[in-house]
Partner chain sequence: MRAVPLSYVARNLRVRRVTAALTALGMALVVYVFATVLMMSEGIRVTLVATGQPDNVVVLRKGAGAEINSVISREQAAIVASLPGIATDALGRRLASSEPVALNNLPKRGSGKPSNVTVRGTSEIGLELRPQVRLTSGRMFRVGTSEIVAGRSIAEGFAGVGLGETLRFAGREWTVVGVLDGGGSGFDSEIWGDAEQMMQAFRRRAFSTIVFRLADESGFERMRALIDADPRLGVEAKPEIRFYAEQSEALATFISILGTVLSVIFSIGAIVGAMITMFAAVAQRVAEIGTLRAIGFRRGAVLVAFLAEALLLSLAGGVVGLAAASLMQVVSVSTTNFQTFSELAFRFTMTPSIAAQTLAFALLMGLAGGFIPAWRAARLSIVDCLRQA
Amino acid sequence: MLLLRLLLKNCLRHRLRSLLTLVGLVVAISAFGLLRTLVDAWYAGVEASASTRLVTRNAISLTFTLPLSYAERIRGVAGVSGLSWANWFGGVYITERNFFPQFAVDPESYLALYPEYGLADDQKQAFLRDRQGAIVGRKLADKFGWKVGDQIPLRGTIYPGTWTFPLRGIYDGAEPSTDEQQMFFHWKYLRESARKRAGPGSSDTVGVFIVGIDDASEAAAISQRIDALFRNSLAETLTETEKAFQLSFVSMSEAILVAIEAVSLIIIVIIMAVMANTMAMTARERLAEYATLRVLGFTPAFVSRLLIAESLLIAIAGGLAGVAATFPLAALVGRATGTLFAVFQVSHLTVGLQLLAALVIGGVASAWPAWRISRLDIVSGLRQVA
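Go ahead and give me the chain we just looked at alone, the form predicted alone.
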């Protein structure tokens, strides 16, 4: 207790300097956490992926579709336990700024493959009965103030015209990482509307097939079996795990993510240099005091630990305050970005890295001054003016 009181008095001896150092730490640690959260948000879809789901798409590109007739052949592949399909819709709600993902799906089979989308039984049945109906995630409904029964108008881009969907249900994610900013409606409704425009001779196509499997360790083998079925056909397939499918989108922004991670580390290095300068000034000002402690019989190791402990105390205080500031900042950024990120929340790993960064800053910043005072010549130290 006496040692703690001594450390607190030392920290508060130059209050303005300590305060400015503390503010710098708070800014650096919260900025580090915010940038880490941004990177996590980019990978949210990857982390939420299930190991027992595969995605089959056109081998050329996602912009090319696949015939619906592939469904029965995929169902017959050994190891396949479930199958559904989806089409990207790409509609606009009022303005382009209100972007959110919309998918035309086969409702019953799709929801069976995504048990993490929690939907009340009455809302699920209402959605299945109404071919024009739609469901949305809780965050999306809260953002626009939608309630069950509301009419949601979308202006089509890929599929021109104005589309109106009665909201039949709002789903909740089973996990914090579950995407609650999506909209789903009936693929058959989209197909019927497309047929009216293109004529009865138009073929049924889908964007991707979602394949359910029982054994995640067989994912690679099952993927190869599916792709072998359609090799040398007019629409060859590429089947991969859902995680790999999501990573293909993240990889498009890999350079940006690397830059963000680099900036987060640079921030830590800068505040480490500032902290080191602060501790070096502190050590120089107290040479006479440290020399006096040596005269009284305290060991060089004790004197060094005293300075290191003071540095760690300041760093931990700044780190805890920085962590606390990260949460409201992340909430503000999450609201500002709207539906750009499916999940924008501070993870336990980010908090751990922030606290670790604070400890590293405190330890490294005091290492050189502590080593210097451990080698302090007592006579030279006593000659210094306190």
The other form holds:
Amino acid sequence: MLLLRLLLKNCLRHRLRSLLTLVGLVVAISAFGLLRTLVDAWYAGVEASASTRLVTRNAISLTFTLPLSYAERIRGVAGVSGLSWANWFGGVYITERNFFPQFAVDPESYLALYPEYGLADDQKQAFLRDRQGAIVGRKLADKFGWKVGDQIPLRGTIYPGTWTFPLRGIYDGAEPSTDEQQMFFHWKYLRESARKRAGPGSSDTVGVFIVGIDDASEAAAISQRIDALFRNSLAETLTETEKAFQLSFVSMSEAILVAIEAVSLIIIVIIMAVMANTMAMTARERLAEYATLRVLGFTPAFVSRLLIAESLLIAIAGGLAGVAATFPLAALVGRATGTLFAVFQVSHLTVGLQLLAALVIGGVASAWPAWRISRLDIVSGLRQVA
Amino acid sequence: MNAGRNLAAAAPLIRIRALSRAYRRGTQTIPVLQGVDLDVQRAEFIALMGPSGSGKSTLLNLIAGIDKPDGGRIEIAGVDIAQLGEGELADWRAAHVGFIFQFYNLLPVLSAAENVELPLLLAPLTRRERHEHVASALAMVRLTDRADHYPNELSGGQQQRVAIARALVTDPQLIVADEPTGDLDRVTGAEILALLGDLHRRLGKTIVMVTHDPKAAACAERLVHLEKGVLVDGPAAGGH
Amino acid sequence: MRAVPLSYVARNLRVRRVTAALTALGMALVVYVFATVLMMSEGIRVTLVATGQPDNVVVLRKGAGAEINSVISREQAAIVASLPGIATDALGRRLASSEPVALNNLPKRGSGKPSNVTVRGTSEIGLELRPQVRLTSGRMFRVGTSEIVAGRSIAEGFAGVGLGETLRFAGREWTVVGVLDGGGSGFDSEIWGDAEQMMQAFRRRAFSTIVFRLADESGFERMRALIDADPRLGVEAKPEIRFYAEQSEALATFISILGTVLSVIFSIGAIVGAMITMFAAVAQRVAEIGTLRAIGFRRGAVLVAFLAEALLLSLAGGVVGLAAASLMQVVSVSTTNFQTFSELAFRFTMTPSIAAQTLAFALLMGLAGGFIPAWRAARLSIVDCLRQA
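Swap state to the form predicted in complex with its partner chain from the form predicted alone:
All chains and molecules follow, beginning with the one already shown.
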């Protein structure tokens, strides 16, 4: 009890210094948490992917399409239980800043493969009936203030011209990780309009096939079977799990992600230096006190522990405050970045790592001064009085 | 039995033989103590005097076990403390010595009672027992009513009395004091000296005190003079 | 007003070595992040500016934005290539190149992670249009063959694209017969082959882009008016430099915004560190301050002395951070430009302007951290100071 009081009171001795150190810690720990959350947000698509869905695309790259005629042949592959397809539309809503993904899909089969997009029955029926209709995720609708029945104009980049879609439904994600910032409309509408514009010669092509399977452990074998089917054909395919597909997008920005992760560690080192400075100053000022404790019979290890405990106490306080600050900040950043990230949520792992970082900061910061005072010569320590 | 006890009583509490200590400053070695021999009897009150640089504080620090000699023996109650390791020495100090400093050396963040309680944390005592010891130590220095005050709320003399209470709360045989009146005015200094004399007479504590103040030295039973690291015979003090 | 000598200021920092070093280290790290981010944005900018030639014009389908989204039919390409105002070379050929551009998903060397590489079908004319591109090893691809040449960073960074290796895509085996040095331009991150061969392999009936050189550098507006006026075209023309600058805008902006926000947040940590150090410096030297004042130095001189100490500290941190950041110039980074969706290699680029901005940022941190403690030091009364002595 007495020692705890001694510890607490020592922490509060230089209020200004402790307060400043605490501010630094809160900034560092919350920045660390935010950066980790940012990286997590990048991987959100990977997290949300199902292991029972495969994606088949053109082997060259995503910008190349596949003929719709492949659909029947893929359906016939052993182990395939469902099939749908999607085209990336790449439209712009008013300005490029409002980026969000739009896909032309085969509605019925697509929604069957993605049960996590929860759509009210009447809205679903309305969407299926209206060949020009579209549905969007809840977050996207909230962001632009769209209501069912609104007309959404998009300027095409891949498919030229201005396209207008009446909004027929708004879906809610079943999981927190479900992307609620996408737009879906009828693939048939895209094909018909594209035909009208480009002339009847253009064939029916799709961007990717989404393949539903029942047994996730069969994914590799089924992928191989599908790709074998089209080897040496006009358009070779590459089939991978949805997770690998999503991951390939993330890995393209890997350099940036690595940079962000490196930077999130730098802030920890920065605050480590700041805190080590605080603890070194504290130790230096208290040399005489530590020497006195030694005279009273306390061991060098005890005196060092006193300093380490003080450092840890401040670090944990800062860590807890930093974690507490992370949540409102993440909400703020999530809102500010708008549709850029599907999900922007602080994970449990992040909170754990934040607290761990705080402990490491407190420990490392006090290591050197603690070692110094443990080696302190009592007589010279006492000489520091006044 | 009886003879044994007498023998033990007759043996000095502190037996110092051929004690030497030097400091290195760069390549130079400056001898501070050069072959000091000294016996201090149980329940004796001695004053170490000498000009500054004579080695009196070094001798005191060696007796208190906070410094290590380069050569010689310091036997205290039969234990050669020069041979103890760092940890053993710390335990030994906690059990056997009370130290009184010139500048009191109280922890400013703790109250008077808490400062006195500090050394008891090293003894196997319950919280209740500790508080009883603290209360009686504070009573002895007549500061019971100031128990909850912080050092900066106390006068110099009161702070030194808290320090004395801290020195005797573990009931050590030996109390060492380094210029205990050095930072105090004449009247307060006299009070502190009276208190030390009291401890010596009423509790039979062995006290070793460094001072340069002849008035303070006069309270002691015996005066030991140091000059340039060696003992010189001085006149016996006339305490009684 | 007499000032406290700078040597006093500097000596005080030296006396408190550990504290000064730790504080400067914190600042150095912030400065490092700040400078690195600026260097990264600059590197991207420099790379894409180097890609464009001042008298070249890029033609894409209206609204396409990027080469891979663009479709230009052979008829349209023929019309554009025959427009008046296009330069000719020594042999009298019109300097206009119609090129198919595709993204090819290739695995990186080492990690095996796939990334999109730009594959460009071009011709002799296309090479003439880009004088910054040089062959560093091997030879150029031959017309009418499945030979390709790879940009320097692609040859280094992707599996199977080294000199003499063969690469399989679009149903064919392609042999890498040469390595290009794009002179730090975006072409370092491309694979080039014969335009007609590429179109056959990719089963394209249309080009993606037309690049031509103006006979007269100032003739761009006239040329654009011609192109816009032709109802058969539906394309838009842009000076090549501006086109590539726009391609990098989103990535450079993203990096600089993220980096600036981070630097500002991080600087709070460093400023706090400087404040702690300077408050302690003031507290430790109260008696000295009193003495200085008693001797006759004014409050202002004390304020300046402590501010100078903080600024010196931050300058030291700034110089160390800047030095560490400039070491990054040897590092080449490759990432996906999310506007073109393809791989782009660039270097961290240090410029005098970045160095100046970085040092200014460091000094600003010192000022922010040092002002309040210095102010407090200056406000102390002489009597209080001396009493504490």
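Residue numbers count along the first chain shown, from 1. Here, rigid core means the biggest group of C-alpha atoms that superpose within 1.5 Å across both forms. Computed from a predicted model, the values in this text were never measured in an experiment.
Taking the rigid core as fixed, one finds a CA shift for residue 364 of 2 Å or more between the two forms.
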